[in-house]
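Below sits a lone chain in structure tokens, taken as the form predicted alone.
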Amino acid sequence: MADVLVIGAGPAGLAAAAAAREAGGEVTLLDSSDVLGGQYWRHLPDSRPAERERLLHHGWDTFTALRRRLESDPHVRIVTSAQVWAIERDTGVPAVVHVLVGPPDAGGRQRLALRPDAVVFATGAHDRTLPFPGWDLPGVFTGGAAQALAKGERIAVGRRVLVAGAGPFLLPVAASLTQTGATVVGVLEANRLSTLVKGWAPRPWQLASTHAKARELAGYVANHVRHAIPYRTGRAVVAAHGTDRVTSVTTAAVDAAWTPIAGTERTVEVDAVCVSHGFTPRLELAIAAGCALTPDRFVMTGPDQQTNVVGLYAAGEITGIGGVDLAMAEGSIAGWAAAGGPPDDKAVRDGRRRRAAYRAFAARLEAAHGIRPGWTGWLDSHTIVCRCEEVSFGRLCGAADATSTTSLRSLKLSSRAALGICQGRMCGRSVEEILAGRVAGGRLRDEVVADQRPIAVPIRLGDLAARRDPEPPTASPSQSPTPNETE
């Protein structure tokens, strides 16, 4: 019987654990989260749930169904408040998993090395945000993080807000907000109609299998209609003002590239603003065990989902971005392949084929609301680009001039850019395309990406020189223990 590990509980880590099951493996399942669901289905706990939970997330259901079947099998192993730091290569293993339980800020975490037969990375995306002046403000949100409070903890992040960026991410960003409350004067889709119809339009019987989005649009459209929500496309926050927060923001009509168009300029009045230029996978681990990244950055896998690494499979947003329904089928093919099951059995056919569909969906997804190059347009001198380190858009340049550097290594390490707390999970990806823009033919020089980062996660000294312990504990330190979780 195969030992898989699942990194990540979202609906990706979900599918992949319960698929594994079905295959015979054994399973641990690891979420850094206290409770199972992810970003995509976070919730209330259990001793302060919603009274209509369901209303507040798509597919509520299916994550309850799930949730049930992993915690009752005494084959799956749930560590909650697991955080993987480091992976290592070892002759003979996968990976070494190098993992902290406990509280991520809190020193004496219990300190675990898993040696599995097989590893499913499903450690999801976060929100991208591109940097514009007054970003840092307090009340500049990312959509993620908006959506997050709302959901989890029922919190409107302001009373008037804005909800700008690019991707159909914007429509439940305000359907969240909407519910707890708060009044959204309008969301802003940086891409033109044009750019939009062109990504959507070509073939559209293809969208047929995946009607289940249709039916998701329609509700987040009667949501709109219902509280007379604008819809803007080709406008962008270019600005957000005030002093101790934020109290209004400068909107402008942009380009098909994105450049701000002069004269278009619109203030807008709000005590919050929730900004989201779509995701970021989470490659860290990935990286670190060795898997290969396709030219656009997400892992590179094969037809059951498997990396170039032996043993190393991969589902989720960090494949591609593409959804919870394309999540859930990778993880479904990786978890049944991870586990040994047949390659040909009926469920992994169905699994194939509803990835199929919703990659094609998401390559139109990309097409029509990807990041386009004319975003540092907004940009001004003194506009923070590294919020941990407070590097500035002109001292950026200025290393990157003053150094003739066409090294990301380089430029990090004379302007101190991505060097700090968050380790370029905010501004790394931003920091690369300035430098990529201001190279010739726009290729760095040398193989450095912000997305490498051999120890993921802080770690205490006092945390590292602990005792390891050979296997997981009993019960996650955040919960009481259930029948999955004892020997």
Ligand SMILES: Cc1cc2nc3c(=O)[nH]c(=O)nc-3n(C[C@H](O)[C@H](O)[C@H](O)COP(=O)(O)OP(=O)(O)OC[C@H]3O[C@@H](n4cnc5c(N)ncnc54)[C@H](O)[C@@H]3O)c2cc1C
Second form
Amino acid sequence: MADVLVIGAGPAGLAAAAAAREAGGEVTLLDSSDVLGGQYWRHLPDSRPAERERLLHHGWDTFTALRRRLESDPHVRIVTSAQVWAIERDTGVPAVVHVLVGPPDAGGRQRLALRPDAVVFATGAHDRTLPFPGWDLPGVFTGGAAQALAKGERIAVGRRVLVAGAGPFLLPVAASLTQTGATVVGVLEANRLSTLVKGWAPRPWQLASTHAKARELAGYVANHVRHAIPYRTGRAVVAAHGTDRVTSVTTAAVDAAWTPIAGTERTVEVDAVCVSHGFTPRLELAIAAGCALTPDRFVMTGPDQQTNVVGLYAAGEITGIGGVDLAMAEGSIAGWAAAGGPPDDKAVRDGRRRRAAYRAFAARLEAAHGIRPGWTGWLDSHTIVCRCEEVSFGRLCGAADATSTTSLRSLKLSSRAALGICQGRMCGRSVEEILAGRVAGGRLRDEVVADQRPIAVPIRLGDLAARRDPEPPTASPSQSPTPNETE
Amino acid sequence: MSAYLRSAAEDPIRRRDGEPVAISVDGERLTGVQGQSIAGIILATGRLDWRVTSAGSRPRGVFCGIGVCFDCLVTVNDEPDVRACLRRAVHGDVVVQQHDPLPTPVEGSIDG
Ligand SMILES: Cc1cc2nc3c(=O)[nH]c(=O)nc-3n(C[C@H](O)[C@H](O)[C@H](O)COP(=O)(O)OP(=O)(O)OC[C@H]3O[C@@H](n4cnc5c(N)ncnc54)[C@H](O)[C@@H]3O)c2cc1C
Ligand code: FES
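Alongside the form predicted alone that was just displayed, please also present the structure of the form predicted together with this ligand.
The complete assembly is shown below, putting the previous chain first.
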């Protein structure tokens, strides 16, 4: 029986684990969180039960059924609070996966090294927020933060909140805020209506089989109408103001390339602003394992979701941003194949059909809502671009102009941008776009380095040094790993 | 006007919050319920920041809320660099604001 390791217990990873079982595999499912569900089904912990939690979710019954199925299966080992921090290549196995099990960032967590027959990467994505003046003020959040705090904690990030950026994700963010009792003063989509229409309208029949998505969107629109939330296109937050927390923001109309249009500025009083312009896939583990990327920098996969490395599969947002349904379709194909399920079995045919339908949806998402290059027009020389190292736009441009190199790596070293503790997760791609805009020809030599993080999270030196940890995991409610896996 | 915790009594999802949890944050006693993150307990009081940046001495709190930005770092029971948005509060936790005078060398972090 193939030993399948699934990394990430979001929609893609859950579907992969279930499909791998159906194909007869022995499954280990890991997630750094202490609950299953990933970003989409982020929910309250068991210690805070809610009778009607499903009100906050789409597909809640799908999730709870999957969870029940996996938790009750003796051939599925679920390890939560399990942070994968490194991946190595070795002979005889597709990868050696290094894990720390225990409370986030705690010293002395239990170390595991797993050597499965196949791995499914389902590590998802995080918000991408473009820098703007004042985005480092407390009270400026990513849309994902507002979402995670609302669903996972029942915290509203503010009472009077503006939601801005790009993409349909802004709608569930607004819905979660209103469900937590906040007033959403508006939702601003930077792309213009004409761009949205061009992106979404062609060949509508391709969308016919994506009605789950349509229903979900219709739900958000109904929420908008009910709460009378204005939705504006072609407008962006171009600055946030306040001394030590946000008190207002400036919004402006932007053209089709997202360049702000002078004279259209307006000030809006808020106590919080949630800004997301898209998503960045969490690629570091797949890259460290040797997986190749596509030109648009997602994990490259074949028809059965296998990467270029035999035995390594990828599913969900790390292969492209397409939402929960695509993530689940890919997960089911990947899990099945990883466990050695026959490729033409009818069990995967449905997954393939759904994948094709939702990929068409994903392509439109990018065409309609993708980031356009004019955003650098709302930066001023003092705008912090790298939040960790506090590198301003002015300093970054100075570093780029002072050197004639086209190497991202050396530009980062000379400016310190993207070298802080988040390892460039927040600003890496923005730094890259700013720098690429300033070098002749607009292309950097080594852009892939922005996604390379051989150590996926900072870990304590003591943990690196400790070869064996006698303590069992403390925070993980799941089964203890077998001793021969501890290092 | 600021961040807040939706009260269980008003929450349309009919939530029952569990055991109370008390932690100390910069010497102040804050109470929450079991299962809340340290960030959640602080945000529920309306406070938005609990870290001071190294270079600019600027206030920071939650930005990404899911463990990727590292803006929310705190020292918990003498252990620095704990992401407050991820770590669930444990009764008796002593949380202290972090202000590292120089950029913290990131152990194990490799440029790239
Ligand atoms: C904060 C947030 C909220 C979102 N909310 C919505 C929403 O309401 N509606 C919507 O349509 N879309 C939402 N999205 C988009 C969302 O990413 C997708 O719809 C969907 O969740 C993707 O599924 P996935 O399985 O690919 O990834 P995810 O759901 O992101 O799951 C990935 C999982 O991998 C785990 N993981 C990652 N790296 C590691 C590691 N190194 N070690 C161990 N575990 C790891 C993570 O903890 C996570 O649980 C949200 C995204 C974010 C970032
Ligand atoms: S808020 Fe980003 S890591 Fe905690």
